[in-house]
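Take a look at this single chain in structure tokens; it is the form predicted alone.
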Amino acid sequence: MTDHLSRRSFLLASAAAAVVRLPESQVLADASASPKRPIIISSANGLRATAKAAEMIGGGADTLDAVVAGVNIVEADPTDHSVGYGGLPNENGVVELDSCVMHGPTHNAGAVGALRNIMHASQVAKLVMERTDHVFIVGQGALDFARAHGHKEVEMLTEDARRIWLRWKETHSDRDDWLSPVKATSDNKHSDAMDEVAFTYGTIHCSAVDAKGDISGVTTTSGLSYKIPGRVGDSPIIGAGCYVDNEVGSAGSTGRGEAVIKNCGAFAVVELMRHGASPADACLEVVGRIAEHTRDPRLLDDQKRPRFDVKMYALSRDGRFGAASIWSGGRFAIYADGRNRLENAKYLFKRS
């Protein structure tokens, strides 16, 4: 048997014993019965935009106009260091934001990626689709187009980022001449204060079904922590952070966007439920391709499982729902049945 085979099997045999120690609570998310729409799925931290998006599409709004209005509310959160406000920048200590949105009825879409000194990315992402005949624009194309839209510039650097950013500065290497407060007057510039340095790949999705069954999706994010400027990730690129079908479902994704982008995440999702996978199946497969395809011995462990963590959610057009994991742990929130809670993500790996 082929190398190839048997990491295969390994991870399908990993699956399968996820699925087996799912918590009722996961089980009853994945049920083939649908749910009371509509249903809006988030990322964990989108308890607030999930309640927001509902609220909305209750009195009536379009599915594309309540989720981002719930995004709208974790971009201007400073303490969320994944995206917008607050979010954690670049290695020379300026946020750039991505974004994209998808109108399900319309099957329009639009992005933008490394935006700089504007709060609400994903508004800026809507204008796109609303006010040009194009997808994605990028880097100061999109600030001058996000200004001549009336949106203000902002410093988007928080203190408490900024102070978070400065330590990584300090400490990411012995070899510079930048001293942690610490450190200063030691011998050994490099400390153990590294550890206390926030790493993120964060970012905020958010997908709704109306009860017509109409469809919309957003994600938008601050980014990869201390990226190279200029990089992109998953979140802004149409079939990859976010993708919708209205004939079928939406998608969305968080975690590493490299890992994302190489298996056009969100859009194989919403093919899987096409061919008939319920929603968290789906994302448990894209899932297990990512670490199926991931080869890079940097990136591995020592069991040749990835180091790093994707999340995927999901809904179908009759209500059901789900997400899945590369690692044990993952929560997401949902909007169903007139409740608003976090549940239990599937996954492929148990942490240890």
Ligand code: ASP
Second form
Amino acid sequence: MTDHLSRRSFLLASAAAAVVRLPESQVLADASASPKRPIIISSANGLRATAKAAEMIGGGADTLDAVVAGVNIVEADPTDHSVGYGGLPNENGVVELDSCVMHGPTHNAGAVGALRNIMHASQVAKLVMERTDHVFIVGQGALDFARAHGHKEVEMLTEDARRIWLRWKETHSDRDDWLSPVKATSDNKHSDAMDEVAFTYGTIHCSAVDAKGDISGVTTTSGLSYKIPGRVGDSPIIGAGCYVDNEVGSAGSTGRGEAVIKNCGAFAVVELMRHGASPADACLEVVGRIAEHTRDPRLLDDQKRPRFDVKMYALSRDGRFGAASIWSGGRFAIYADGRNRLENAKYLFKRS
Ligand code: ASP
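Alternate state requested, the form predicted in complex with this ligand (shown: the form predicted alone):
Up next: the whole complex, starting with the chain shown before.
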């Protein structure tokens, strides 16, 4: 029996008992008792975001203002190559950002896709929500909209990110005219250098619930590195990269966006919570669905498991939280009971 099948039988059996149950070894951060709110959850690169959001919510801020201010810190950080300034660019060396926000109390949402030259995509997504009758603006339209609201254009490609991109450009194929410095003088142009530079994913998601039970979420990213210009991932898609239902909870994702989109990741997590699953179990169920729905052999290892990873993060209105990834080793940032820290995510498959 494959890992897929055994996991499937396990989940089906558990579903009969209404709530998915996990082996003891995986019972980590799935708080069954509700911690004291506010609770703020984020991807592992979001410890500063959760701290900032906690501080703002403590001062009376709306949850959406708080999570956006939190992720703004990471958007402006040139050392995080997966988000905002310093993010890795598309295949042409241009940074393109995706972001969405969702505000539980109003059930309103905003998003931008393939946004160039703007530092804070999440702020522009929030403006789309607040200052238009639309939900999603992309490309040149998103840039024009951001400029209309006073956002200044900046070069988002840092020197560091440019060097990483150039290395990819020079090594990803031996059938073009781009030569790496080492190989430029060699007869056998690129061969050894190939495969050294892989496509990389990375994003920040952050969700918060305050003492009243009001919830908001935001996801912001530079997306898949070296993507085809105009490619939009899951991060700005409401229901994929982020979803909030103020009566239930919030969820968000990082990792291979194409897989999350095809499984309506964040929406599915919130719906599972609505029907009784805990946040971590809902996340685990959804990464399991993603694994099972991955049929393209190109994306599977010799045991038919996805070669890629996806992480889902969730919190419930009553303050429970959790996260799960396809592969072990995932962590997430959590502010709960007045403490800000990283915790381990549940997982489907153990990395060897
Ligand atoms: N989900 C993002 C995307 O596909 C990237 C990531 O989170 O790693 O664009």
